[in-house]
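In the form predicted alone, a lone chain appears below as structure tokens.
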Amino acid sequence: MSRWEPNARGRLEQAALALYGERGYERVTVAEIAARAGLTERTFFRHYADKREVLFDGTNRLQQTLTGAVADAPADQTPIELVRTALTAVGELFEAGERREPARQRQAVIDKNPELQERELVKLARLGTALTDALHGHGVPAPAASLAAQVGIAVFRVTFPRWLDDPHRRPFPDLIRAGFDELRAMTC
């Protein structure tokens, strides 16, 4: 093997969603999953920490576009509309790039395991967290930060899937403007 491959990260992340859709989670090594992508385990370990991150690489990338889409929002948006805001950029975000099918695999890997279950809800409440942090940062009162924020978290949670299953492949942001529309005519 050559000393530098390109997009290695790329690589490993299609490498071990393919074998844990073959094999499951359980059953793939680090040094398969490096195989398959035709490089080392070295290489792997420079990208990934062990299996389970390739699955959760993305969590700091959410995290800065939903923080910083509050922090970049005017000042007259009520807290519901930040959180919508900061969902929506994390929408555009997944459009770009044909994130859809990867997500896809993603899930079905997490959906059969309930360490990585665990995994997937520890992520959503540090962005919860984040998310918080970001409304308070950006004026909003510390209970209508954390209310706001766990409400968006309950909508990203909902449209999430229906993104990944959707017939029609609506974009992403579409459907979080829609759950929200839900959120309000069912609050209405």
Given for the second form:
2 protein chains.
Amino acid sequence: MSRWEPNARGRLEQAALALYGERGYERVTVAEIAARAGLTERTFFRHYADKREVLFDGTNRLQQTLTGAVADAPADQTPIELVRTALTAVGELFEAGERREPARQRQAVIDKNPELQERELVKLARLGTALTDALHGHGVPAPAASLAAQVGIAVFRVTFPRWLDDPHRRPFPDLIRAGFDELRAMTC
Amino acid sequence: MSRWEPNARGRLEQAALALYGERGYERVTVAEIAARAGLTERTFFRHYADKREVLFDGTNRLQQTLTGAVADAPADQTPIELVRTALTAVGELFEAGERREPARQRQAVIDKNPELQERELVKLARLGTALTDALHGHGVPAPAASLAAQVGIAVFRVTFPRWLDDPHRRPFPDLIRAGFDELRAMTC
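The form predicted together with a further copy of the same chain is what I want next, because the block you gave corresponds to the form predicted alone; please supply it.
Full complex below, order starting with the chain above.
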């Protein structure tokens, strides 16, 4: 099998999300995903370690975006501004990749499977730790870094489902800004 | 075996935490915990379903305390005040039960075991959902309830390790108050 496979990765993700939604994550095999995508199992395994990884392979890029945005931020930003900058960068990544629809399909799969929900919690906890470390590396003292990062994760957790279901289809960065505005109105 | 067993539950917890710390959670058996406590395995299973439950049986009480405090709070409290009231009530529970030392031992066990860490994340996520529901039940609109609850969980996550390691042994409610003061200073 040596023919060129344009956008194999994207086609595999699309096929997997469709099948998970139709038949339930547990019941779908890698062979079926590959067949739906018009590709071989071997091609699948060149892109993903297993069928779960299709749902979680974006985590590293998400983490790099978060921490990279903090590292590149102006030195005079406050801890909460740094967190907002980082989450806005993630939002721009989502929008640039047109991730709303696949993210919605993915969330519906995760909502039906407790093991995937645990995996998602672990992912969020890791992002929180990475964000704390990035803030600390940018000169924020440890206690403030930890609180700002956890508050950022809180805003992210609230914003994400709003983005998925927003009837006005507002971009993620706009909803992040609205979330921080609400936070300020709530605490001040 | 019909003799009276004073404070069997507390003795079992103490024995379990000591053994988990000395030998590693994975390597300790229920028989060993019971023997260390001077009790039978049968008594162990009257109190705990398994050795993991010794570490997580406080979750229900924690949740009841959180949600009960919200339900009983004055109607004029803002969402963030309600969350602070709820976390203060949890702090008072910890102090009344003299939980700092067992909580520190428990945390050391959890920090060494990824499966227990996942369990802890699931626990925190459930507390967040319960807090959201309690706020909503107290009249807070859904979007604000969700954000306030997640921010409360963020403050709790930051405060908990501070309480465990506080050199001045300040009470949990004082550290919660300090956490909300930091949050305000950070966001306003």
